[in-house]
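The data below hold one chain only, encoded as structure tokens and taken in the form predicted on its own.
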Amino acid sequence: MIHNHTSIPALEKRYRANLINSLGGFKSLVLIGTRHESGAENLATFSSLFHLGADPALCGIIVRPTQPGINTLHNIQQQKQYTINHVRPAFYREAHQCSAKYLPGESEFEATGLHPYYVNSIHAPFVEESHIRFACETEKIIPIELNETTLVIGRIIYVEVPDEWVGADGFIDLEKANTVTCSGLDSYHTTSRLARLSYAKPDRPVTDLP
């Protein structure tokens, strides 16, 4: 199969969406929890989370075009806080269901049977079933006119990870944590590590880390 700049736009819409979405390989799978100013809770499936830097601790998400009203982007814009929750095999089907287009104000927590969990200093809901979860405060929101998506940059302000999955050097063992990843629009995966390698330098070979 070979496509170019003229044949890609001509592909059937759903085929093109599956092809381009899976082309980039495996992606992070997370549930983003937000809360409307009225108190209504929202939970959305995202596969666009990416690392921006550790000092300061920043991450980004891409929000697809949405209609005005109660949704993840609106809640982030208004409330300035949101939670990011890893998905485990025990509830990946419920996480997938959170991508459905529920009515404004309808809670995905209630619709899927997942449970909100609150920390005193964070007003957005975490997912109780998630074992790795963190919260962000909005730093910058950048509209992307090219395809009407939105880049949200957040500062990480709170982290919860079970001690047994965090190494002495701060490395989180996502395989032990059983974190689920995804590819394309609807394919979910667990992982198998090949190796963890030493910091690469031009004057020494890489070695396996424990």
Given for the second form:
There are 2 protein chains.
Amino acid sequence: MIHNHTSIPALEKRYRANLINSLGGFKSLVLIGTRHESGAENLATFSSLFHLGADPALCGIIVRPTQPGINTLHNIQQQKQYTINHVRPAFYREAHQCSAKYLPGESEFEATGLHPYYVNSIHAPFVEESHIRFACETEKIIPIELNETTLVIGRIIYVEVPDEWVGADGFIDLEKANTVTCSGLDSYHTTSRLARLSYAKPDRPVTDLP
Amino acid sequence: MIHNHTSIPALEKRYRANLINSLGGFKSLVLIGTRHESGAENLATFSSLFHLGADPALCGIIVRPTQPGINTLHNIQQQKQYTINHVRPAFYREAHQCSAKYLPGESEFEATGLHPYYVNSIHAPFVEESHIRFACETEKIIPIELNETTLVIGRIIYVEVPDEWVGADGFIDLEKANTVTCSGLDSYHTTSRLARLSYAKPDRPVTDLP
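What about the form predicted together with another copy of the chain, after the form predicted on its own?
Up next: the whole complex, starting with the chain shown before.
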């Protein structure tokens, strides 16, 4: 199958959505927890999380104008904090359900049975069922005028990972933690490690890390 | 393990790099092919690719100032085109090797044995060994001043996927295609599907897609 700059825009809308969403490879799957100024809790499915830097610790997400994330964006703008929660096989269906278009004020926690969980100093809700979770402070909001999406850059201000999955070098074994990855708009996957590889240098072949 | 806004910046540099790079979950792993105005070919490992929209078809990557991607950024700015190539288990070690800091002008294709491949109208090199590949036209370059990275937004102008992996609905079965995902700075994984789930609606439970 080959498409080019003239045939891509001519594809049927739903077909193109599936194709282009699959094309980028496997994606991070997370639930983003926020709180409205009224106290109402919101939980939204995201697959656009990306790493921006470790020093300072920054990450980005893309919020689309037409998704339930419109609540997420409002809350992120107003409250300046949000949580990011990994998904495990035990609740990936509930995570997918959080992408449904609930009315403003309806809580995805109540609708799916996932439980909000709070820690000191973070006023946005975490997901109790999630084992790897962190929180961000809103650092910068950049409108992407090309397609009316919004890039939200957050500074990581809280990290919680069970000790058993954190190596001496800081690496988190997401596979042992059973973190789920996703592809396309609706496909969910667990993983099998090929290897960890040594730091690459021009003058020598890479080797497997233990 | 718990860290907060004061302990995160105080972590040992390499430990923090591993931790924060793992924290975002599984990532898309791709090789980005570009060409210098002199004709020299460049191939760089990226794990920051994210979906921006399907109509128009847009995706984003983050280019760091200190990585070999500095060549990639130059080429993307000058030549306005770049290719994005999925990685299979057969050559994930070569893909990792492309993250080594080669001198400007040294070709990662030559260094790793991967083969450049050209199609009409795209002047940047694809990876012959890759089975799912696409090309972008540079649409917008946004400096992220917070940490001197750069967001490159590309419009997808060419897509090539073997028919056997594309469903009637446009979904690409990346798992059948053996596309590799990565975590942290150096860990590579294949996947096992849990399920594809039906479009989520507030008033009904999700079901498995066939």
